[in-house]
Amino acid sequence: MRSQAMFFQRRAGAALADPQLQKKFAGLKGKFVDSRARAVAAYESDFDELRDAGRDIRDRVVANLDVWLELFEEKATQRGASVLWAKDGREICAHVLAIAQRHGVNKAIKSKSMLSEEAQLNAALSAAGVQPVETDLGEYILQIAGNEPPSHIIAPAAHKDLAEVADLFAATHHTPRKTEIPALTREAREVLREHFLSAGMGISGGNFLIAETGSVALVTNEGNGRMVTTLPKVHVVVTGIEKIVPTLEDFATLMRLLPRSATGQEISNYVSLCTGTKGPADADGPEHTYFVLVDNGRAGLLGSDFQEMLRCIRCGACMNHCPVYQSVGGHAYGWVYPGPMGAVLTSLYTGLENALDLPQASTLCNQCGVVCPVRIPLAELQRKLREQQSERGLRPWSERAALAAWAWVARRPALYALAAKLGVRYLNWLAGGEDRIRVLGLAPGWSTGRDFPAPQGRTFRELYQSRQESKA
């Protein structure tokens, strides 16, 4: 997926001005939030202790990532799989196309894989004469809608409503228009069934790679993941190098966190552990298994100020709780990963200079950090990105000059107190006796789409001094 992150402001503005899109997001707001809250409340033990355990597992992996990757490669190879390494999207495509050519594949069925979006794998497969077929229902809807990008990592078609899907299915499948979800789901299942049975290769992502067994774990709510990984004779797993967990016990701990944080479920409908190739006694399974383990910017985070981002388990809780994401949706962010985690990852993976507005796409309210199951300090990471932007001169000169002036004044308490006192008087004058300022003179952009609250009373210093004097 080619990054459009440079155009966040324009795309966010278009999303805010789209009444149909706003109506859809209004219906979505709170859905996952309420589900997660109920799941956390119903958890039989201390959920915060579970979050600590999840954080510790992920930190243990990241601290010795090379060791766990080597162990995974050894165990996966022992079980008959081949482990390949990819530096970037180009190498991902090259590996997958070479595998397809080696096995004479002309159709590949896919379960949801964000990394294949990073690599634009579908386009590469199509160009090479291999038909890619998305089998996750949301991804399938987006594919027949003209290869639209996903707008949410666990609900990729969240920006489409029932009527749009009904129109899309009728036009694509040449069937009578259906408006009931079960009927539409059945229709998709019938269409996809033929692809499951005729594809020569299955491509999946991986929620986790388990080092001690050389397995990939897939967590889904649809049965397509199992079909993709067991029916074709070739299974290719494309996943990031940071997805490793040391043991099955560690995996079990993270599985208590992932579904509860993502959809509010105690456990997903399908949890699959795929290990190696089909054995003589196995009823099904691939004859050939390949793991394509991808860097694409991840190794560069090791030892950096952003290493904590490698803990991410892609649950989507941060975007479900983010007021910015809930207002503008995922497409505004312009790349594979939306929301707070996307604002950080896109800036790091595609270059800060190519995602100038994403570190600003946050109120820093830290709702994302509060709900992150592995305690990634997302607001703090966004603040660090803002610092780097300022240091590298990537923000407008007026903004940098204003911040430099504020920093100079803030280091001089007496001057800061005087400036704050005058500022409060100015804002109260600007409000004209109302509790809100309609147009903020020095920064009109702030009040273009909303009012600015007028200060109430005097500054904190004045109030504190007044209280101290009344006690004397």
Given for the second form:
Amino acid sequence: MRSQAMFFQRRAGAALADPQLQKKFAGLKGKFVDSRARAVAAYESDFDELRDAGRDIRDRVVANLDVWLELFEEKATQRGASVLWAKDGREICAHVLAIAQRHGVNKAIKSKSMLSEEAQLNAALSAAGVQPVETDLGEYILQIAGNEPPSHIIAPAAHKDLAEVADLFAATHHTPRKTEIPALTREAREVLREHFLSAGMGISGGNFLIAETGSVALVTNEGNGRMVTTLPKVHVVVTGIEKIVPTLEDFATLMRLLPRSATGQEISNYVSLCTGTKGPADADGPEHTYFVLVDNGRAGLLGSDFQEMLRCIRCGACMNHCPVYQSVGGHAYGWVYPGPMGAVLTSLYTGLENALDLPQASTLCNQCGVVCPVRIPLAELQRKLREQQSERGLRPWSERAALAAWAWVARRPALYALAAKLGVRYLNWLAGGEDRIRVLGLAPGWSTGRDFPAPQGRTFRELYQSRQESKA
Amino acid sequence: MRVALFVTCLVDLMRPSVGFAALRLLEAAGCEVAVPETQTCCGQPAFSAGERGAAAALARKTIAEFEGFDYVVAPSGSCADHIRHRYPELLADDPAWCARAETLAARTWELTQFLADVLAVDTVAGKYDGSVTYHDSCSGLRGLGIKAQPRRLLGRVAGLTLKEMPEAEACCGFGGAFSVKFGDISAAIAAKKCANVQAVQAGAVVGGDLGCLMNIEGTLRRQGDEATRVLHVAEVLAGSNGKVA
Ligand code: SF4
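Since we've got the form predicted alone here, give me the form predicted in complex with its partner chain too.
Below is the entire complex, every chain and molecule, led by the chain shown above.
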């Protein structure tokens, strides 16, 4: 997916002005935030201890990523899978297309993989004559809506409402329009069944890769994941290199965190562990398994100020709880990953200069850091990105000059006192005797939706001084 | 006990009544309060903007002014949090300054936390006829763990009823420069906060950070709500309820 992150401001404005979307966002927030809160409250022991354990597991992996990846490769190969490496989106596409060609595939069914979005894999497949069919209901909706990008990492079509989906289904499937969710789901199943049976290849992401067994773990609520990974003869797993966990036990710990943080479920409806190719005693499974392990910017975070970001297990809790995401939705962020984690990842993976707004578009309230199951300090990482922007001269000079002037004056108390006094006089003049300023000329952004309370009159400093003098 | 009052730049400029209320509360609790004259800004805005150099320079200046006191108290969770957690980190490369930063950090408190946890204040002068709701500002809440202290103290104000609003912990959308750079997003978040304030039909919304309060007040007034008062917790506890004493 080509990044549109430079248009954040404009896209956010459009989302704010769309009442339909706003209604949708409000509902979504209620759903995810409340169910997570319930799940955390109902958790039988201390959820914060569990978060510590999750963080430690992820830190252990990230600290020695090469070791765990080698072990994974060894174990996966022993079980008959092939392990391929891709450094960027282009290489992902090249690998997948080569695999498709080798096995004479002309249709690929897909379960959710954000990396295939990073790589624009569907477009590459289509261009090479391989039909990609999304089977996650949300992704399927987006695909038939003209390949719209996802707006949430676990609920990709979160921005669409029922009526839109009903219209879309009727138009695409040439069936009578239905508005009941079960009926729509059934219709999608019927359409997809045909694809499940006729596809030569299944492409999936992976929630975790387990080093000790060489397995990929898929966590879904729809069961499409297991069809994609077992029905076709060829299964291709496309995941980031950081998705690895050492052992099955570690995986079990993270599985206590992931669904609770994501949807508020104790466990998701389906958890599949796929290990290697179909053996002689197996009833089903692919004859060929490929792992495409992707860097696409990840290795660059190792040893950097942003290494902690590699702990992310893609639960979506940070965006669900983010006041900015709740207001503008995922599309405003302009790339694959939205919300706080997206603000960090997009800046790092697509280049700070291509995402100038994203590190700034945060109140740094740190609600994201509080809910992140692996304790990623997301607000702090966004702040560090601002530092890098400043160091690399990526902020407007006017902004930097204003800050520098402010800091310069703030180090000269007498001058500062004078500036404060004059500033307050000016604001009072703007208020014109009222208790508020309706248009704040110097900061028009403030007054589009708010008044600015007028200062009380004189600075504390002035009043305090005269009080001390009258005391003396 | 010698306590230095860190007035904060917003209080100095916009709402001196908060500074005087803090002063009165500390004096009533038996502190010998000084207001160092040369204090300006703690440097948090520069730090949040990514201007590390400027933030470090202001940190050094502030440390020099405040380090002689037993305690430093600010009527602001975000400034107190900044001094407490960021100064040592900002000056980590400079062992001598870092040590001074750590000493200051350990002595720096947000006002309600200081009153409730350090001084164990049990009675306050404030009187308030009616109900208020409390907004938890982000830095105080998540940075310093301030939640119970202001509520406990407000509970001691004669005549005051505390009504909890839905999502009291949700950010009001202020975020310093964010409120200006992304005015429309900030205003949308503030509007949700104000809807929650209005939902409990309290006479006033009270908080511990002036930035958030100005954001909430400006939004309420723009929406035509002239009735809901917006007060700093210090003003309510001291009984000045918004008047410059
Ligand atoms: S950053 Fe944390 S909260 Fe956000 S998606 Fe990743 S793991 Fe979940």
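Positions refer to the first chain, counted from 1. Because the structure is a prediction, the values reported are computed rather than measured. Note that the rigid core is defined as the largest set of C-alphas that superpose within 1.5 Å between two forms. Residues that one form lacks are left out of the comparison.
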| property | result |
| --- | --- |
| Arg10: Cα shift of 2 Å or greater between the two forms (core-aligned) | no |
| Threshold 2 Å Cα movement between the two forms for Asn64, core superposed | no |
| Rigid hinge motion between the two forms - rotation in whole degrees | 20 |
| Per-residue Cα shift, Glu462, between the two forms [Å; core superposed] | 9.1 |
